[in-house]
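Presented as structure tokens, the chain that follows is alone, the form predicted on its own.
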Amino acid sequence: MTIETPPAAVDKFARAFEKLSSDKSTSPEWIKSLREKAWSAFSNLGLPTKRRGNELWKYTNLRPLADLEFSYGSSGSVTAEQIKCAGPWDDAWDTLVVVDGKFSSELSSLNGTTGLRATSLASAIESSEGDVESQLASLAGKEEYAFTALSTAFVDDGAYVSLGDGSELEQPVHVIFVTSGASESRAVYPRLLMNAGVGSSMTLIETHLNLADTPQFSAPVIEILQDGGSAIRHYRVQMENEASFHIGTTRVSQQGDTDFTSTSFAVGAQIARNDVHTLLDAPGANCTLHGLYMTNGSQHQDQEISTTHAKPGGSSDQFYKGILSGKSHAVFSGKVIVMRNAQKSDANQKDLNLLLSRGAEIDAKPSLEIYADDITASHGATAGHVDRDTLFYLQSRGVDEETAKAILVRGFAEEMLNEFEPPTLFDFVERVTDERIPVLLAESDTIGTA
């Protein structure tokens, strides 16, 4: 069903397609080919702003998005000083820098580290590099989504990422998605494309940082294939300026007694969405989505979590916390599916939200499909404050009230940051929920009232 889209929803977009078309004619034509049906898919679509009847954007107006307009190719100066002091850094790690959607050798940190390959997108694609041919939109493009097909259409560069079979990688892999500071508002597709080899093990940390003062679009596209017995600890942390847009996708392919664990961070942005699909496609595979998504002013953030289980023997746990603050909005959309097939699947679903003012809103929508009879699920989420007795408990025992507020708000997060394990990205997280948490407050009108 073709969603209904205001004309220069696709038109701003169409002017911008047809200028890459032309600056890249010298691409691949498996490239060129894979472009063309993207844009013939996004054209049908169109940015889906008619949410009565479309279950994915039910809860989420992406009317401001379609009402700006967008340069694209331009590119800013960032330099390595505003990356550390944005988000973290740990030299120690093997970290790549895309810049604005362009892989940035000079401001990328490469250890040589056996077994990883790392490099940009660009390259990879030019030279086919490994299966990239085969494995590129392999996941984000099965579907009918406009901000894949829209990202797919404007593929140019990213990070590649290849784990060798039986790699075990001490330091974590980091890579930084960075929009750079500029005047005007510019949209960006940045990609990653990564695959762990068979026995693999690795820590990946994703990080979305924005340097710029005026509304700016990013649709990053994360795509991670992992081969038989591979495990991955993944990391997401998404930081935008308040009149930003982010709609990230991230689609993963699981094979035979695989791990994929994530914990993503978020805050920022007027509107942002996280949206995950694991696909656990051999026995014995296994994936926990976990999050922290914390929300103030009239920010919105909209978490569309999902997994498949296809095939028998398979876990997965959905677990998701939100702190939501002032007249902010946020969306919790957690869907299993588990297949005929799939006997023996074991799926938790829950997220937990404290709203903080009266103003703030969450819609929790989570669901199970179920088609097997011999399997494991549960679902749940709740929506509440902090009551007047749990606030004077700490205040009985010598605690000021603004102090008791935030030790009780920080204790919410608390589960979720402690998830952050390398040390690096633990003080950065701790750091940002310590910082953010005077702001919620500031905008509080709920704690302590019943």
The other form holds:
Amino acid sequence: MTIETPPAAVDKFARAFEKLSSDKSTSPEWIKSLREKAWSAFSNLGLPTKRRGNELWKYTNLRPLADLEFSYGSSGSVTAEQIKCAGPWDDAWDTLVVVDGKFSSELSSLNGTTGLRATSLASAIESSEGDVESQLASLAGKEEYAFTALSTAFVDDGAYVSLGDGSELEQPVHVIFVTSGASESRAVYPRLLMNAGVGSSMTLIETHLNLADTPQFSAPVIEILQDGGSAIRHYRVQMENEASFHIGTTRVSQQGDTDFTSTSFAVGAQIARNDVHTLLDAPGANCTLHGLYMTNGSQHQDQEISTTHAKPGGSSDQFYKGILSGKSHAVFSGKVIVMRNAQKSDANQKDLNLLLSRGAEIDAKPSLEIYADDITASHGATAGHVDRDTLFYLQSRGVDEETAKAILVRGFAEEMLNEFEPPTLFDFVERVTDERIPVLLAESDTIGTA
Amino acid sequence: MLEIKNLHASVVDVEDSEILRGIDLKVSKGEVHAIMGPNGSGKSTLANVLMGRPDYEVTDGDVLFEDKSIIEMAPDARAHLGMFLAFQYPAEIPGVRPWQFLKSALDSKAEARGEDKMSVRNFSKLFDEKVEAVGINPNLVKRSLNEGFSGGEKKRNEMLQLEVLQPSLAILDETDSGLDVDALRIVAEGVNSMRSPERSFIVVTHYQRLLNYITPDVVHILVKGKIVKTGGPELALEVEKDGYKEYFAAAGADA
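We have the form predicted on its own; now please give the form predicted in complex with the partner chain.
Every component of the complex follows; first up is the chain already shown.
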């Protein structure tokens, strides 16, 4: 892989790295060494750019990010009211709030739930709590990937969630990553490190919010380690402002007989990437990676979804739906690798897109890399417009054209919205969708015309 | 109620695609007209042109509904006037529940007519009553509109919508195709129960079968885009016995 490094971009990050290193000179040795190694990896890699041979970034141009000037001021201030207005909130949930990359104990709302350890990642790092030293950056940070290297170089704070063996939580744990309002642009690298003990189960919600209207850069990294027999129902809501850059990375490793079921809802950012990898590391691990993305204007949304079947008898189901309007661009890059001994695996990939305008573009490339001979697999991708016959059907019943279009777009999103089980969360994504559809339709030009 | 005058229609943007070649037809209040014809006669096209399907364009003539020309109107505006088309192949619409969709349809109609919208409570009551009346499986209407419905279920669902929307002119486009006798009876019962001096029907069909259950006031034979014969219910029986062959000559030498 050939990667060009725009020197200005690395310089900017270098100054910040020097500052962090001097601010954090008393951190435990293991974390200082982790940061140094990651920085050295990033400074060799640089920001990825769109050029021949760089398949991972073929469709996503990061030049606007490379050109952005960041400031490295302290965290801004955010009120509880602002957070409750901007994103989903439920008092019954255990909520951890991370503002500009820093855990906020004032804004977090923890209910002392039995079996759950939920705290600031900074304190877990400083006290080398539990298995933090061996787990942090064990899934994300060692690979040759610029943004996990960058995040690990700046690893400092975020949320730490540990679920005890056999604990089954009734209410979701919600982690909110929020960027405060600011006139200058910030770069933030929040992290969530989470482990689920043997036979445990819980619902995890992550929400990415942005209270600024200026361009911000957020590169959150989520690492989830699942012990045998555990089950996680995961939701991800991404609502950054439309000037911002969001490069999210999720890495999950699953032991035997685990379930990781995830649904993402992505509507925000100028350039957004949702990079998810699940490693089915023991027999009988199952993952479901679903999501809905909606784009308009000049937004760019990139879903980089991959699963490695390392052991036999696992299943993976990747299913994404996109609604695109204006001159927006979306990418679905789904990859499933079935290793040689991962017999009896089942892998399915699907990406369905509804294009509402001529200027919108989708690049969908589902791919299967199979080295085992006894597996079942399927993959497919489609891009279509709202069907004229269907539109006529609705209109013939008296529904006006605009409402009919909205009904059809909403109908397309419905099955993904229905996956959001916690009622408060469902109401939130439903409301955002219903507000978004007229915006998408205002930039639409391909339906209802001859 | 409905007056069709020298109606000519073609497929949009396709040259020499004229399908309706001069249709004259008058439907008075409370009448049931059957339009019969062989495949390719244009009977389905007529039903769709009346409702304003954008695939067709009217090239000559006019259609008056309650003395107003409707040929420039959007399909939803025609529905607001009281017209309804039961589709031969109802669209499958994933993610859209019949309840929601019918409420939107009624709301749009009320809004266009400057009437009050029906409350959710009253609508739910009406909807449940009609679901029972039409004999549609209540679990089915909780699913996506027509998705995974059998042919018979789709037609029952068309009847459900007809019952809820209560149009003054209902056009049934080969509603009988693909139905077994039981389903056919349900469609016919639906139509018969809705017959009233204020409501008219146009029943488009290939076979006489449906007309065993719905007795029309007038029967028209449509061949090659023209009405070649008009008569009473006995005309349907003649067609059943002798077929359409003898009518081709009447449709013109170019047919």
